[in-house]
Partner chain sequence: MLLTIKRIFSNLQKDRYIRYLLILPLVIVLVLIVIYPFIYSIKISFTNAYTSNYLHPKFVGLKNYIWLLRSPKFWNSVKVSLIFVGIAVFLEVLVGLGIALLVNQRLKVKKITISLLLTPMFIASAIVGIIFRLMLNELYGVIPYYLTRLGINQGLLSKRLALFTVILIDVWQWTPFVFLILYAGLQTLPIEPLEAAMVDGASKWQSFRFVVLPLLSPILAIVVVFRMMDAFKAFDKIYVLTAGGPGDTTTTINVFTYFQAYEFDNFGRACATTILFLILITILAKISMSLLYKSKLY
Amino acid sequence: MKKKKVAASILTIVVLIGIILIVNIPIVWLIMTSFKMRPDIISDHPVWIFRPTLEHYIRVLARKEVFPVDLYFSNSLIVTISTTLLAILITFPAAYSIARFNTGGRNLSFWILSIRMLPPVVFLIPIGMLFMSYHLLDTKFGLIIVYLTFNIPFATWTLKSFIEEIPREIEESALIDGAGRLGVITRVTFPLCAPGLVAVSLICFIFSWNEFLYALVLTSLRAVTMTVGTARFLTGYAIWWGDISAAATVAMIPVIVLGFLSQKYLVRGLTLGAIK
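Coordinates for the sequence above, one chain, the form predicted on its own:
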């Protein structure tokens, strides 16, 4: 029995390592490409051993006439952080109302989730027409509004599951002790949902940071984000793979740092109540 358990553990570890390697191969290849010279990048055969260069990072980070990284990066940060904070502030009361008072009946939560399931291109034309009418094209405020449309349904559904995992008896005890409903929400439920809030916030941050379609169509100059800016290395004359890889590597840094900083809360949150 012990030998079978050891063999099963080894097999599990081998399978997990294989999955991790397969999942991370594109990221490793992207980072490697950002350090390759152009002949190595366009070579007919994959080049694994090469002489590294920083020319692509110099072009991305230092030559603002080619790639204004400060503008693109600040736009992405402002839009993403604002969207995440607003999504949490809007969805937590909604999720609490649905979880505790069954607001809207049984079908409301499924209707909210169905909005997230629709492909973004469905809303592109009407949103574009509305933005033209209200002069919201190429503005960060416009992007924040659009990003809320796909973050709010996801955050509401997920936070609802987290709140349902909290026993009602805890809130009832606070009510008996004299706390009002608002006090229960702010002093009891909200702190207990902290792991879930961190998990949802991080996922909303990633969704907003990586969004491409809306940012491509609704921005042109002032509100361009990192994802759209990176794609501008695809020209009608050439595709600058090294510069694209360098810009994409720089764009990954905030998400990776945020993921490491909130790793403990993220794991706890995702295993607490995201899936029932």
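All of these numbers come straight from a predicted model, not from anything done at the bench. Positions refer to the first chain, counted from 1. Heads up, when I say rigid core I mean the largest set of C-alphas that superpose within 1.5 Å between the two forms. What changes on going to the form predicted together with its partner chain:
Superposition on the rigid core between these two forms places the CA atom of S43 2 Å or more away from its counterpart. Taking 2 Å as the criterion, L216 does not count as shifted between these two forms: its C-alpha moves by less than this amount when the rigid core is aligned.
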Second form
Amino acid sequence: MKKKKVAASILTIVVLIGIILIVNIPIVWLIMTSFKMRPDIISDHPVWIFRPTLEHYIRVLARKEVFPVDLYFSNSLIVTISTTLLAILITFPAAYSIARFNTGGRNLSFWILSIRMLPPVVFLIPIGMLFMSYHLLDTKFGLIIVYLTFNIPFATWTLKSFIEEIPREIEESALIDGAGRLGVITRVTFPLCAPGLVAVSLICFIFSWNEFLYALVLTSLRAVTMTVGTARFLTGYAIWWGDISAAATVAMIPVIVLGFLSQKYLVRGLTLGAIK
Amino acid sequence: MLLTIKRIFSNLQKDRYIRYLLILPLVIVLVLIVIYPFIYSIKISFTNAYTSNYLHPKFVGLKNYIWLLRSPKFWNSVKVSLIFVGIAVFLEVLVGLGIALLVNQRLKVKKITISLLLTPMFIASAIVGIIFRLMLNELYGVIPYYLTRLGINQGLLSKRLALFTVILIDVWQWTPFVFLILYAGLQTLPIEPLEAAMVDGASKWQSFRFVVLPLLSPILAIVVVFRMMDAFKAFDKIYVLTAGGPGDTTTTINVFTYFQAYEFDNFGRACATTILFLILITILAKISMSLLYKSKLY
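What about the form predicted together with its partner chain, after the form predicted on its own?
Starting with the chain above, the whole complex follows.
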């Protein structure tokens, strides 16, 4: 009996290690490629051990006319941070209103949730046309606004679940002490909701940083983001895999780090507050 | 004067008004970025709009819709989307549940194991597309190399297998999500029913089938709904990896719509496609919402 148990647990460990390898090898392979010299990249058999080089990173950083990595990176950063802050600014009061006063009832909140489920192309084409008329194409401002389409539903629902958890009594005692409702929201509820705000910010950041389709269509030169810039490398006859891998690694590392940091909140955020 | 302002302000401070005041910014923004574009899209779908006439397009009635409903390419994209979503979500739930049950045992390094299982879901889908374009390259890709060594000589991006490959990549990318949620779900299950089953002498399979699975079903419903809706959104990695090809084999509705608008410069038709797409999604969303509602978690 005991032997059987030991065998079973060894089997579990072996299977799990196998799964972890399958999950991570493609990512590791991309990072490895970014450090390989060209002959190792296009070799006819996979090269696992090699002399690393930084030439691709140096070239990506140096050839600004082909790949202005500093511009793309700062665009991504500015757009992502702005849309995240804006989403919180808009949704926190709304989430409060829904959580505390049930404003709009189930219909409104489920309508907001259903926006989260719509594919981006549905918005993309009309918004792209409207952007043409309003001269918002290729602007960071345009992207910041468009990213609200997916950040708002997510943030509203998640914040709502966090606010519902704050006991009403705390707010009520402040109200009795003579504070106005707005004062209570800004000075009592908002700080108490800090974990929720962190969770929402982290996940909005990841979503927005990784966004591709809107940025692909709505930007061309000045507002190009990191993901789109990297993917644009792929066109042309000779694909410079080393350079692309280096750029992709740079685009990927910040979100992987943030992802691990946000792990505590991930389940709650990704299920919009349903599972805690 | 000052008094009136003061009174107005103190009136606004009352909950009756303030609840609407608080939600107002959200409503305004949603009207601007969701409802207005949506109405605009409906309007454009009845015209022949393209880049140079889109401000004053010609009204063409139902022409775009009729063209779409008669077009085998459109129906093919519906079919590809349904196959993609159906198989991908099915496999993700199956594998994700398996991994969740595996991790849910006594393990020493649980935290690190979970972390290491999540990586793909943080990466941009476009970069996932780049990763697999590199790994699937015919000449120097790792995956074809090892498959050939194993005696499998199939082009994974050939007409026959491209959709299957794209599905597997989606499974690679999103099974971690399913695993994470289901694992968290398993954590929240009450322990008593399982103990009772053990006392009654239920086998491992029986206690899973008749105790764990029913208890887990609300969470399974959530996972299926979220994955389904997100799988319908998949565009980035398909665009980067196959651009809908070879032929139309991986052209989902998203890719089809994108090409109508930005390759064939036919905004009218593209908008009509999104409206039809919306109808399809709404039907699925209605079903999903009732599932979520039943799950009693919202």
